[in-house]
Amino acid sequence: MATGMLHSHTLFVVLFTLIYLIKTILLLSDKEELLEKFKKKTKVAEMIVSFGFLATGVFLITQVPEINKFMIIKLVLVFLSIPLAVVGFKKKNKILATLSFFFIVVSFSLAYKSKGAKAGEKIVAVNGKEIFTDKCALCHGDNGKLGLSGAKDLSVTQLPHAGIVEIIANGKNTMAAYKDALTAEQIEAVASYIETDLKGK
């Protein structure tokens, strides 16, 4: 639910963001009949565009386990181009539409910087594929075959889900325990890619 939420989301955004880019490239261009004709055709879509991105994102938030800098600036940015963006349209005032489009990009790339702001990062499903090449491989090697310093090479462990869980969890010998740095879904998914992908190959 939080996934498609947060799909829902971006889709909300970049809607929203293209209808923005349209009507400032049509005000800094000085095309005022094309931007009142713009502005009424697309003025259903565009309350019904920033309902569902100012919802989606409420909802968000509200699924974030804490919020950090990055989304409080993230936030204000959003609101204060919200004002700059009706006085800017109605004034026809080319800066502040242009100001109010830049805060919308800028918090847009925010939140690809921003961990939290992922808000669905936690939620998003997991790749166990991606955690293996980042932290196993350089000892196990992308097949699990490389047997760096005495690591096992795991496409023939005998080892039963519980039991790679409990090695990847708390280590053996010179694997070190991975239980602080991965989350136990990480864990899960990455022994269930040894299993799936490694093993028997």
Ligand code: HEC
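For clarity, a rigid core is taken as the largest C-alpha set superposing within 1.5 Å between two forms. Residue numbers count along the first chain shown, from 1. Computed from a predicted model, the values in this text were never measured in an experiment. Compared with the form predicted on its own:
Taking 2 Å as the criterion, residue 178 counts as shifted between these two forms: its C-alpha moves by at least this amount when the rigid core is aligned. Relative to the superposed rigid core, the position of the CA of residue 42 differs between these two forms by less than 2 Å. For residue 27, the Cα coordinates differ by under 2 angstroms between these two forms after the core has been superposed.
Next up, the form predicted on its own in place of the form predicted together with the named molecule?
Just this one chain is shown here; partners and other molecules are left out.
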């Protein structure tokens, strides 16, 4: 479910950003008549997109095991951008509207930073179980079955060894990529631990 919500949230984010980009361009270009027409034509769509954006975002936050500094900054920027946009477009204030759009763009770029931050600091351990407990158990659980934040049940995985290594290294959906936080040897150790200690149990 978390994966579906992530894809839905991404779609709502793109549509939300596109609507506000067009409105900001029209306002900055002094095309007030076109802006009013666009606002009237997209009023219902904008309400649906805004609701979808917020609802899926709230759901995804509830699935995150821990909130890092990038996510906090992102949330602050999103919640600052909403009143700025409302006032900016209502009063035709170009500075507030532009600032609102800037906050939206910055907050979405921080989402990628937030995902990368999940991988965390590099560690020196080579023991697969130790690394799994440190990096993976938060979402997968100690037995691989927790399923938090869309994490797959590792006890029933059908992936071959190479597939497990690939996902640990490059991430997938809400899971961070660990190729920069773990060495190839450490990734192999985690994959082997999953296959021997978690898979089928």
